[in-house]
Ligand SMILES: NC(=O)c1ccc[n+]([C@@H]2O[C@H](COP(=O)([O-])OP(=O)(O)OC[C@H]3O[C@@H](n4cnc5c(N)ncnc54)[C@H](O)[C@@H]3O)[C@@H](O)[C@H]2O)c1
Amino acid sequence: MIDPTKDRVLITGAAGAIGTALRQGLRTGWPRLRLTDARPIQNPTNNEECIVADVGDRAALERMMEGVSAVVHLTGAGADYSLEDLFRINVRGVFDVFEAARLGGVQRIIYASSNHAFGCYPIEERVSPDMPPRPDSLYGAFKVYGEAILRTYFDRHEIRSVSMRIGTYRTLPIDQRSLATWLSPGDVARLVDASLRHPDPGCSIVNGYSANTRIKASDHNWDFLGYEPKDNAEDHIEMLRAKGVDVDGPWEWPEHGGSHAQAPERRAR
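Coordinates for the sequence above, one chain, the form predicted alone:
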């Protein structure tokens, strides 16, 4: 069990959008935060220890795991990055972070996976985390790889983990699809907080959404985890209408992954 009063939590990718939201949402309840990113971390508070390091620096990763009980791994390259960057950050980088955590005696890993891990399922099928992955892209496949590594670490090394299949993380929903997949800043902090506080999550996979009326997945594992989302994309539907977004017509994409499932494959070098 991770104790918020005394255990140190490391957040990778802490300078990014989700990392910034987590800092705001966790710093009151988790007084011992260690933050890392390849970019400088802005405006740290007294309970935030900052380390600037690249995910490829294995020695730095091993040093920053000292005295850490849990890791929240957010560092990742987006789907629009080059294949080389995707592999360096989302494959080798994931392994290096997880392996450094294992060697450092970390008890729990919270992993920013993605709903693109099941993006090839037809949108009419209500997908649950217990169903086999069907990634819609190499980006999604690499996220499944991270989940598989965590299953290995649980079975062989008893490291507990929660893989969050994050949907559309934005301050506000941005399009028709995000009416189903939106994850708000407040709810991502609530999801990570629940993942850290759970007495024994085993090796869990959860859908990372807010409490959206139009969710098209099911059996999210929220009740097991104790995650109670508060926000709903439907509350912002008039804002989307005012921007010309078609929120009333037929669903735009035939798969859960939206445009990812039909995007052309990038050329290998």
Contents of the next structure:
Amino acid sequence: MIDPTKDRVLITGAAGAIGTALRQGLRTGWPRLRLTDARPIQNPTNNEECIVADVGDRAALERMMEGVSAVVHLTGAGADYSLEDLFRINVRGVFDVFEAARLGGVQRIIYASSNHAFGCYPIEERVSPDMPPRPDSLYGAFKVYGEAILRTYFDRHEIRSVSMRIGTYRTLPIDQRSLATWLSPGDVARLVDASLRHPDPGCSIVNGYSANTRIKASDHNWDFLGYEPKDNAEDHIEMLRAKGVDVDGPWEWPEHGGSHAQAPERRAR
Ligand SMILES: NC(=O)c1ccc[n+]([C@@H]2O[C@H](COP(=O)([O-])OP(=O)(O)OC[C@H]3O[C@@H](n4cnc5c(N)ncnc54)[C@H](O)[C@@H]3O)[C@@H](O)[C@H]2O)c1
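Can I have the other form now, the form predicted in complex with this ligand, not the form predicted alone?
Time for the whole complex; same chain goes first.
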């Protein structure tokens, strides 16, 4: 049980896009936030304590877990990642954050996974987190690895977790696909808030979408967690139409992953 009035929550990757939305969205309900990122975190408020550190600095990670009850792990390799970045940040970094959390007595981990964890399912198939993962890239496979470690930490160490398979996090929807996969700033905060407040989420995997009319997945964990998304990409359809996005034509992507995350491994001969 995480108590918002007393418990401290650490957010990693807090200077990023989702971290910035969470700072805004959790501000009123969570008076004790600790934020970390390799980049400086701008304009901390009274409820925020900031630590600039690289996720590769294991000693710093262990220090920052002191007095922390829950971790929201957002740190991830940026858009132009190399294979080395993926190993360093999305594999070793995930392990070091989770392991430092375990050693520090953290009770709950909320993890930024991705819909690339099931990106190879055909779009006609209504995917739920109960189905086996089908990652569409190394990026997606490493997100599944993070989910798998959290399963071990639940079974072996009773650490509760929620892995959020985030779709398209943006301020507004950006293309036809995001009419199905958009996750708004308000809704990502609602999803993290519900995941932190739930008395016992076990080891859950949940789709990170807003309440989009065109959603192509189902998820009973929304009800289980008490996640009630309020935004709908469809409300922005005129904005997309005005930008020349084909919002009325046939669905552009044959698979759930849409445009595959970059695959930096070398091509086979
Ligand atoms: N934005 C999306 O649509 C989306 C979709 C699915 C999953 N996700 C996942 O959600 C998480 C957050 O996404 P975002 O959009 O906010 O990304 P972002 O790139 O805006 O933020 C990531 C943050 O991680 C930090 N970081 C990177 N390398 C670091 C290192 N070595 N040490 C410490 N900090 C480091 C960066 O400085 C950055 O602030 C990522 O793990 C991403 O894979 C995002």
